[in-house]
Each structure stands twice: as structure tokens, then as C-alpha cells.
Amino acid sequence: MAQSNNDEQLKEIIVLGAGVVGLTTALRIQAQGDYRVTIVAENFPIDPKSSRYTSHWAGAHHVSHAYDDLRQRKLDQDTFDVLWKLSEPGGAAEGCFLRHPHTEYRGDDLANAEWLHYMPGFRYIESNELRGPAKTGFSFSTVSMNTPVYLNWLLSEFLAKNGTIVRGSLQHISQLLERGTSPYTGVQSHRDVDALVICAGIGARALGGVEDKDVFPIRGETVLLRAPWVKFGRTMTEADGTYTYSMPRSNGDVLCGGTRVPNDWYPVPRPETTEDILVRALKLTPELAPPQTRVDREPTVEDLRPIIIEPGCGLRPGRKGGIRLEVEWLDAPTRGKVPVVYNYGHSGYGFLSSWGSANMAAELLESAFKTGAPADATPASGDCASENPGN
């Protein structure tokens, strides 16, 4: 079928990875409007869940832990911005959030968190509200996400905006560079792409044309929960780093964490952690239990487990030095050479930080094609310097 003038004219646009900062960063450069935009990916919210797709076992709430990392900070800030406004009453999106108050405790020396000040309602809690080993703490409002129906609204927008999805398992980018997405469509004709955006996750540590071994796994596991009476979260950071959170979500399920191992690839949960989880997160959060179980004793782990949905297991891409945003110009056979963005490494900030690195990757997107390749092609950097984990 011929295609329209207005269609040659747009340039060809291929998104690698369909998790969360693949799905926003599509969205965010489709609205530009002059791009035709794909994503290739091996897997799709679509799918059951699996340890290959990290995205579908986060969180996921909005709490930022950028402390004096400026660029993150404003990553956050404007992720938050774009998820206060998704999940206004009457929204489109709202299904896909739940606003709640939350409240942050801390077992360690941290008194200020003066990068939480732009969230609504934050305030320093006093001394009589400290829970167990905590030595300050601050509340404030926020937006926990019920991951997988969030996803698949990324998605739906994604396609109701003429958007392409493909699924390919993919070697080395320069699959997609010589002839676009055909290997994988078996269409014979192609159009040649104008550029690549490499949102790969962990998959970027083996990918051919990327191999990042700064990229290394952050184990995380998780706990599902059936408590719809809860309607807050809380987190405890302890002393030695311990991190303990509870986290509910629009349709009353509450996610219970968690754990921060670098470099551990075990996909699937290990039933010591889970217990540990649920030990940890009802001393945190007593009120997980049902009600009737804490009219007149204190509630125990047994009374959590008619209510667990299932535990989690996700392998979160974490990078030394953090978030990598910058461009490179490869060479494509019929194109001479092509710009190549990098939007992946996000640790345990692929939620909290989405829209903030999609606004950037499609920055560094518009002012390659205005600036054209350098002489050296050498990349144009907006890498982040945080190591931090994150949840």
C-alpha cells in the first residue's frame, strides 16, 4: 500500500525494550510528532510474568532518594510532575494509581531531606510518631503505581498513537540498523532507519553493538499482598542499609519489600527472603493484617499468609555511574552514520525516574538531528552519577 507524503516525510524512529523506560521514552518522542516510532523487544507487559522483564515485579512508588545528585533529582521531579498529573481524579490513567499519604523513617544519620521538599504536603515528623530504630522521619503525599495494569496503559497509548510493536530477540543493534525491523516482520521491503534509542536494561551488559559491563544486576525481591484497608505507605531505612516498604496500590493490593543484592542473578524467589520480608514488613506496618486478627492480640506472620498473592523476584539494571544519557553515531550500510541514544541503567529508578529520562533522551534525540554527526562522533553526554540503588 502507498504511503502518504506526510508518512515519507516523518523520520524512523526504533525504540529498543519495552519495560518502563522503553514504553515512556516511545510515548515521549511519538508526541514530538515528526517521528514514525517501533518497539523492538523481546518482551511486553502483554506477557506472563518472568524474570526477563523486570518491570512488571517493581513497586512502584514515587520516593526519591537522589539526595545530592542534582540530575536526578530533576529526573524525579519531573517524572512526579507527569504522575500527579496521570493520576488526577477523573483521568484517564487514574486506575493506574493510587494517591495516598506516605511516610519515610530513617535508622541512620540523615537528618535533612531537602530533596523531597517539592512533594505535596511534606513535612518532618516529630519525635513522638519515630517507629523502631528510626531516628528522623517526614510524610508527605504521593503515587504508588499498580505496575501492571500501569504498563499496559504505556502500551495502549503507545498503539493508539500509531505506534509499531515488534517482537524480536536481538543480537547485536546493527540487526536493525542494515534494514530496519524486516529481519523480524519478514517483510521484504523496509524503511531505513533515522536513529536508534537503546532503553535495554540489563540486556544492554550483552548486547552486541552496546556490551556495557558496567551494567550488573540489583536482586530484588518482593511480597504481594491482599489488604485493601490499606491505604498508606511507609519505609524504614535502617543503620546498616536495610530497607523495609509497603506499598499499596488502586486495586488493594499491597507490595511488601524488600532486598538490594548487587550482582546476584538468582531469578526466582528464595523462601528465607520471603520470610524475611514478611517478618520486616509487619513490624513496620502491623496493620497489614486483617482487622479481625488485631482486635484483642497482636498480629503474628501467620496472619499474613491467607492474604499473599505471590512473592516477586526482579533483577533491576543497575550501572556504575549511573543512568547513562548520551548519543553515539554508528555507522548504518545504506545510511553512512546514525544516531544512537542511550536511555538504560536506572537501578531501582526506572518508575521514579521514566518521564524525566524520556524528556532527555528525546532532547538528545531533536538536537542530533539539528546538529548532525560531529567529525569524530564522539558521544554527547547526559550521564547521571548516581550509584544509588534504589528500590
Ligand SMILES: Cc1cc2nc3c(=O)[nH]c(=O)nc-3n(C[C@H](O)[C@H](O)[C@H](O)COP(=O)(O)OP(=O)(O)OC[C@H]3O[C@@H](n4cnc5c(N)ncnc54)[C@H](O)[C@@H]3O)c2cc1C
Contents of the next structure:
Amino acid sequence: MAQSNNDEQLKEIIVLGAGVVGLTTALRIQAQGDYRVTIVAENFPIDPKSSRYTSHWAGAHHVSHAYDDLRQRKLDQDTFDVLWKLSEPGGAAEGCFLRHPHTEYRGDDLANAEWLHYMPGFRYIESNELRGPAKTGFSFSTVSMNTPVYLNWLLSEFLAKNGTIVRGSLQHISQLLERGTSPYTGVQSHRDVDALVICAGIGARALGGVEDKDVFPIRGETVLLRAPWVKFGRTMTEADGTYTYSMPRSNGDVLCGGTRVPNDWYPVPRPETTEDILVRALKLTPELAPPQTRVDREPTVEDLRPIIIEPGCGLRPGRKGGIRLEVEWLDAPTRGKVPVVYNYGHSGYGFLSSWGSANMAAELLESAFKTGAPADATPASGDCASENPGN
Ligand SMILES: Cc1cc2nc3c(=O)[nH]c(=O)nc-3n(C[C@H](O)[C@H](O)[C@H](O)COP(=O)(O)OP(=O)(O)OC[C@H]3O[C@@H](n4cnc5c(N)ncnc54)[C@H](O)[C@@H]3O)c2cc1C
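Given the form predicted on its own, corresponding form predicted in complex with the ligand:
Every component of the complex follows; first up is the chain already shown.
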């Protein structure tokens, strides 16, 4: 929808957070028209990588882990539709994506992957195609994102559509309710805030006014390799939960992982885990080793060392109850109650559910403005049921 010409009539929306969830949500709200959108965040895509910004560390491929959670299935499928379109040849963000074949190998005997049936070319693989400890498996086409590039593309789209960004580290969400962003810009004049949208990821656990103790880190380690000869993805989920993957990117890098450790806050890679990932990744995908090392012998981890770009480590924003998507009404000085929309807790599926959850957040915002503050001001929507850790 086109933006209204009358600037004064635009509602003032502040999105807190500039990870994949905040950026996508801000873009989605902007596209609705009649809103002027500002993103406030401590970390932006152009900054050095850190444990305070999970989105930099993701693969990220679109492989849904929604299982029987119907709402999560819809969020993931809606997102896939958008990402598939963005990645089509000549598409708006083609260079951020690689479309590729992907195979899921399961050591836990999972026979039905109904929630993935919409993926292009989906099929259950034959027993003679299984690898290692796998008892079942399925393959399909998907997209992987070059996450630092894709995040910057989202940011540039937002700016090109008159979005504003402000750097600020909030102690409490009320710091934005009194005079908008002026405490962080130093500009005296301010516009009253009409709504806040909280996309703080793991930050939602400590952020004043939210302090959601259901949010917890699920630490994940990776190793980024330079392997432009690999154009397919693989995942192995073993019966004991060990989870190994390789995700190829459009620029020839391949992200290998992984680990999923709840409540581990250690902020940088552990060398012993890097070694373990290299061993597991090579076992699953010997093709990671440079082609010349595989001509007349089995490749070893030593063959991978010259192509290591960097080990990585991120804190997935896990949440008991799944993604928080709901509205609360909070008091703002001088203007009564304003809606606060929550969209955080995306665990290991923030990229692959980004557009679906942004749609829901934008709809919650619209309906909050339509209906106004309820008398009892209770949350307008429940949690997702999904608690699985995702990718
Ligand atoms: C190893 C690994 C692999 C992954 N692979 C995949 C994958 O293949 N596919 C997939 O879909 N997902 C994957 N994920 C998960 C994905 O990375 C996350 O779900 C996603 O990045 C969460 O995004 P976010 O925007 O909620 O949080 P973040 O990216 O952490 O962004 C949070 C934002 O909020 C801001 N913020 C927080 N608190 C404050 C505050 N007090 N004041 C100001 N700003 C604040 C931060 O500065 C930041 O801008 C992976 C994650 C890891 C770690």
C-alpha cells in the first residue's frame, strides 16, 4: 500500500530490535502504509558479530521443525512462500539466497514428515540412499540465506522506504514511551509514540518491562568453510539428539554445525567443539573437502583446515511456549494506553518463520488500533505451542 502524503497523519511506530525479526516486522508494518516506522536497537547488521545479536550466526536454511504445531506450520510456510519468491532468478534479493537440494537424515526413525510436504520436490528417500546411523530420510529443494548479506538487504529496503534507525540500548521499554526516541537521538522535539513492537530476541529476558523468564539461550556453534564446490545441504539428526548439518551459501561459503545446548551463555566458540563439528560435518558430507584431496584417498579433518573461514557461536532465543505473538496495552505519559506488540522467542527458526510472524505482528497492530484498549487490557492472543529448538 502507498504511504499517505500527509506526514502528520502517519502513526508513529517504534520497533525495538534489528535482527531478522525486527527488520522483517518493520518492513511488513511499513508496507501497510499510514505508519512512520523507526527501529531502535543496540546492534545492527553492519556491526561486528557478537553474542548479543543472534541473527549474524544463523545458517540459515529454510527447513521447518514445526511437527504438529499448526500455527508454527503456517508461519513457516508463509515465510517459505516469500523467501522462494525473493530468491527466484531475477528476484528482488536473488543474490542473498541459494536454492539447492537438501536431505534430512533421521536416526530416530521418524517416518512421517507431513509438515514438510509443501517443499518443492519433497520425497521420502529409499533405504539404499541412507547414510550413517539414519533409519529414514527425506529430500526436497529449499533456500539457504547468506545471513549477513540478507540482513543488510532487509535494512537497506527499510531505509529506502523512509524508515529511520536509531542506536540505543534500552534498560526499560518505558524509556521509549515518554518522548519517543529523543533520549537516544538528543533531539529535543519529539513525536508521541502510537505503538511499540518488541523484537528483542534473547534480550527479552533482561529488558525492563518485558523480563520474560520463559526466554532462555539455546547455544549453537558452527564452523564456516570456503567450499564453493558444495551446492547441496544435509542434516543428520541422531537418535540421541546429536545434530549435524551443512548449509551452502550463494557466495561459495558453507556453514557447518551444530550444537543445541539450552541455558549455556558462553559467548564465543570453544575450540574442542569446533573440532567435534569438523569431524561430524566431514563424516556427513565428505564432499566438503577440496576435490583434489578426494581423488585417491578418504578426506580427513586436516583437509578442511585450510578452508576454515571462522568458527561461530550464537545464542538462539529459546522460549517456553514458543514465539510470543500478542498485544498488551501500556500507559504512556501524556497519552494514556498504547499498544505494545510482542514478537520474540524464535529459537532456531527466526529466519524461516520471519515473514509469517511479521504478518501476524502487523495484523495484531492493525486490530489493536481498530478496537482500541480493552477494558481489562489482557493479552490479545496466545502463545505458539511449539517448543522445539529448530535449526
Ligand atoms: C548456530 C545457529 C544456527 C541457526 N540456524 C538457523 C537456520 O538455519 N534457520 C533459521 O530460521 N534460524 C536459524 N537460527 C536461529 C536464528 O538465528 C534466530 O531465531 C534469529 O536470529 C532470532 O532473531 P531475532 O531478531 O529475534 O534476534 P537477534 O538477531 O538477536 O536481534 C535482537 C535485536 O534486539 C536488540 N535488542 C535486544 N535487547 C535490546 C535492548 N535492551 N536495547 C536495545 N536493543 C536491544 C538487539 O540489539 C538486536 O538488534 C540459528 C541460530 C544459531 C545460533
